[in-house]
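Form predicted alone, single chain, as C-alpha cells, below.
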Amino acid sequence: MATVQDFSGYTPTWCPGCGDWGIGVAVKTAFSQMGLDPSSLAVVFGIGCSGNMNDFLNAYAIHALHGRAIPNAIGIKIARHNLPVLAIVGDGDCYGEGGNHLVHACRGNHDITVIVHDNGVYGLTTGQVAPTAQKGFKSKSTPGGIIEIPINPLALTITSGATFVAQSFAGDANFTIEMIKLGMKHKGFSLINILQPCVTFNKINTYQYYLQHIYRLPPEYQKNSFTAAVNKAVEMNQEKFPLGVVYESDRPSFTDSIPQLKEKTLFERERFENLESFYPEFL
C-alpha cells in the first residue's frame, strides 16, 4: 500500500499556518488508506493557492485554466469511468469561475469528487474578494465592502442535484480525511466544502473565528432527507456551519448511464485508424 510519503511532490510553499497544510496532508492520507497508489487516481487542479498542490502532490494530475477543472475531471471520467477522478479547487476557482460548470457536473451526477478550499478570498492574487466572502467583507478590490450577499456552496450543490455533500473544516485533519474518504467512496458527484483560513489574507474568518461558529452533525441526523439538508445548509446564511455529511442520497451516475460504457471503458474501446472509410457516411 502507497504511504503518504508516496503522494508527496515538492515542499509546499503555502504561508505558514495556512489551512491548505491541513488538507494537503489530510489529501494524501486519505488516498493512502483506501489503499490507492499514484497510479490509481486521477487529479485535476484550478488556479489558485490551492491549485498549487498539483506541485506537491505526486499522482496523474494537470492544473486546469482558472474554474475550468470540473470539465477537465468529467473529460477524464467519461474516458476512464473506472479510475477515480477528483477536482482540487479553491471557492473562487469553483464558486467563481467555475460556477456555471459546477451547476452542470451537479445535474449530470457525474461521478466525481470535488474538494473545495474555502478561505473567503483569491488567496494566490493577494486577497481579492471570492464569492464566499460575508457582505460587508473589505478587501483590496472591495474597500468599502462588498456589496453581494455570498455563494452558499452546501444550498447551491444540494438542489443543482449533487448527490453527496458534506463540509470539514481544515483545522480537524482527521475529520477532513474521513469525509475525504466517503465521498470517494459515493457514487456520484460529491462535494466535500473545506473551510480554509487564510492567515495572510482573510482576518475575519480564523481558525478561532470558525471554531466558534462550526459545529458536527449528530449521529441521529437524517442526511438523505433534502428538506433537513437544505435546512442545515441555509444555516451557513447566519454563520452557523455544520460539519459532516449534510446530504447523501441514490442516483445513477452519469457515465453508469451511458450504454456504450456497459462493458469497457471509452479509453479501451477499439481505435479506428481510417477514418476516412467513414467519410462518404457522414459528408
The other form holds:
Amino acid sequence: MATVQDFSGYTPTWCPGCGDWGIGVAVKTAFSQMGLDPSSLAVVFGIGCSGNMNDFLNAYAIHALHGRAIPNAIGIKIARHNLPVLAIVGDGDCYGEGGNHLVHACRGNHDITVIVHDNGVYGLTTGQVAPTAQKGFKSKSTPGGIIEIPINPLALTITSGATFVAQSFAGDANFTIEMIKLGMKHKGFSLINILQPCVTFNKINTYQYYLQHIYRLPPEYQKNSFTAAVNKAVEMNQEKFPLGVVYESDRPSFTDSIPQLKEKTLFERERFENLESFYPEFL
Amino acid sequence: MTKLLWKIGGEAGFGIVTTGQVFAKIINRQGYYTFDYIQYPSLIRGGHNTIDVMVSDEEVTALKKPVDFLVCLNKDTFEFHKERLTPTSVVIFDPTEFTPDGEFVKIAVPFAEILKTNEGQTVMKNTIALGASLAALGLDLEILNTLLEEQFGKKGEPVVNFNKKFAEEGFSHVKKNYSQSIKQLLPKKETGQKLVMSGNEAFSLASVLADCRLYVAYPMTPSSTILTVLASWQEKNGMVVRHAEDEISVINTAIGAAFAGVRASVGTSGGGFALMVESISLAGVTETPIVIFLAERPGPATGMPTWTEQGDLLFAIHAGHGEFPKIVLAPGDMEEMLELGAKAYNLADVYQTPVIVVSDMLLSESHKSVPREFLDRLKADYKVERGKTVSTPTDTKYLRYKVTDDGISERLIPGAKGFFYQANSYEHLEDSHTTEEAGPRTAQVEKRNKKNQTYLKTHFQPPKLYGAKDSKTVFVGWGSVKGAILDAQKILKLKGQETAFVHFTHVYPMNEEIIKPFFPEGKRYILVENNSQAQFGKLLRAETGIDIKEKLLRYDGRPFWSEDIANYLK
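Switch from the form predicted alone, shown above, to the form predicted together with the partner chain and output its structure.
Now the complete complex, all chains and molecules, led by this one.
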C-alpha cells in the first residue's frame, strides 16, 4: 500500500501557516487510506496557490489552465472511467474563471471529485478579491470594498445537479480527509468546498474567524433532502458555515449513462473497423 | 461531355437541401458525378433556400453559371435567379402561384393542386418537384422510389406509397403534358459506386477511420454537421460525442481525454475557435495530441454565418500565445478531406502537438461524388501511427519531456504502474516538474521547436501541380478554391489556353527549400483566395520569401465562379 510519503513530491512553497498545508496533507492521506498509489489515479490542478500542489503531489496529472481543470478532468473520466479523477482548484479558478464549467459538470453528474480551496482571495496574484469574498471586502482590486455579494458554492452546485456537496475546514485535517474520501467514494459529481485561511492576504477570514463561524452538521441531519440541503447552504449568506456532507443523492453518472461505455472503457475497447457500415447513408 | 446544372429553390424550412441531396443521390446511382452548393440564410423559417446540383459524366468540382433546370417552389426562386437562365433552360413552376416571363422552356406543374387533391403536406412539394424533374430529364422513377422505400420503409408501406404517389403525380404530369420538352439527357451509365458526401461528412468518416474515440463540439455553423453525424453514429462505432457547454470546455475535454490516451478531436468555426485559442497553447506546451477542425465562415464576429470565406488562415496559424509547433492542413476537396482528416490524427500523435484542419462553408457543406474505390484504397492504406506513444517507458527512469534529436519524447499513457508525470502547463524540466531556470527553459523551447524540422523532413507534403507544367500562367491557391480553379483550367483549355495551378494543402509550417522550386522566375503567378487580405500570399512570403503580386480575391461571402476565374485571364 502506498504511504503518504509515496504521494509526496517537492516540499511545498506555500506560506507558513497557509491553509493549503492542511489540505495537501489531507489529500495525500485520503489517497493512501483509500489504497491508491500515484499510478492509479489522475489529478487535474487549476492555477493558483492551490494548483501549485502539482509539484508537491505525486500522481498522473495535468496542471491545467486557470479555470479549465474541470473539463480536463471530464475528458480523462470519459476516456478512462475506471480511474479515480480529481480536480484540485481554487475559488477564483473554479467559481470565477471556470464557473460555467462547474455548473455544467454538476448537470452532467460527471464522476469526478472537485476539491476547492476557498480562501476569498487570489493569493498567487497577491491578494485581489475572489468570488467567495464577503461583500465589502477590501482588496487591491477593490479598494472601496467589493460591490458584489459572494457566490454560494454549496447552493450553486446543489441546485445545478451535483449529487455530492460537502464542506470542510483546512484547519481540521482529519475531518477534511473524511470528506475527501466520502467524495471520492461517491459515484457522480462531488464537490468539497474547503474553507482555507490565506494568512498573507486575507486578514478577515482567519483561522479565528472560521472557528467562530463554522459548525459540524449534526448526525441527525438529512443529507438526502434537497430542501434541507438548500436551506443549509444558504446559511453561508449569513456567514454560518456548515461542515460535513450537505447534500448527497443518487443519479446515474455521465459515463454510466453512455451505452458504448458499458463493456469497456473508451481507452480499452477495440478499434472499430467497419467503416463501410456507414456508406449506405451516402448512396 | 454532359454538364448540366439543376437548381431548386423555395422558402427556408421546407426541405430544399434534403431534396437536393436526394436528387444528387439519384444522379449518382444513374452513373453520373455531382457537385452541389447550398445557399441559405441564418434563420430557420421564411428566408430563401436554394441548392445547385452540377451533373456531369466526369468528376465535377464546381458549379457553372447557366442554370439548365430551375425548379421554383416559390416566385422568389425565379426572381432571384432568372438572370442565370438561357433560351434552352427549363423552368418548372406552379401556374397558380405565378407564370414566369421570358425566353426559356416553361413547364407548369400544379404543385398546390396536387397537394390539395391528395391531401399532402407542404413539404411533399419537394417530392412532386423531384418526380417532375426526373420526367423532364428523361429519367424514370425507379431510383427515386427505391430511395423513398429506404427513407420511409420503417414507417410502413402505406407511408412509402403515400410519398411515392406525389413523385408519380409530378412525373406523369410532365410526361403527359410536356413530352416534346423531354430530352433523354442522362442515359444509365455503368460506372463504379460513388458516395455523395459533404466535407463535414468526409471529416466524420476520416475520424472513424483514424480511430478517433472522442469528438467534442459546441454547435456552430458550418461545422455543426460533424457533431450531429458523429453523434448519430456513436452507438454503432463506440465513439463518445460530447456537446459541451462552450468551446473552452470542448477543447479542454478533448485535451483531458487525449492525455488519458484516446484520440480526440474538436470542431468549430471562427468564433468558437477564438475561444479555444488559450487551450491550443496548453496542448502545445503539454505536448498533448489534439485535432481541431476549423470550418471558416465570413467574420469578423458573428459575420455571415451561413456563407463562405477563407478568412481565418493566419488566425489558425498564429493561434495560441507563446511559441510552440503546430501543423495546419487545408484540404481542397472531399477526397483530400478524407485523406488529410485521417492523417491529422496520426500527425497529432506523432508530433504530440495540435493539428488544425482548415475547411470553410463551401467545402464543409457542399457535396461531391467520391468514388468507392477511393475510400477502399484509403482504408487499405491507412495505418494508425501513434509515434512515440508508449504504455511502458523504454527507460526505468521515465522523463516525459526528455530532450531528443527529433524534438519528440516518449508519451506514456497514464496508468502504467510505478510511474507518474504531469502534463504541465508551466514550463517544466524533462521530468515534468515546473521550472523557471534559464537552461531547462531554453532546452524545452528548442526541443519543441525541433518538431517543426522533423515534420518538414518526414510528413510535409509539397503543393501539387495541376495542368500544364510548362505554362507561363500559374494559378496559386490553397484549400477549397481548388475546385473552381480546376474547372476554370478546363474552360480555358477548351478555348486553347493552357495553364498551371499550384495547390497547397500542407499550409503550415512550410520552408523555402521545398517550396522555391515550384516558383521559377519569368512566369505570371496569380494568387486566388476567398478573402480580402490575401492571407496565404502573406504566409508564403513570410515563410519562403516568395511574393505574388497579382491577386484575384473574393470576399462577399460567395465562392468563386470558375467562369470568373477563366474570364480574369482575358
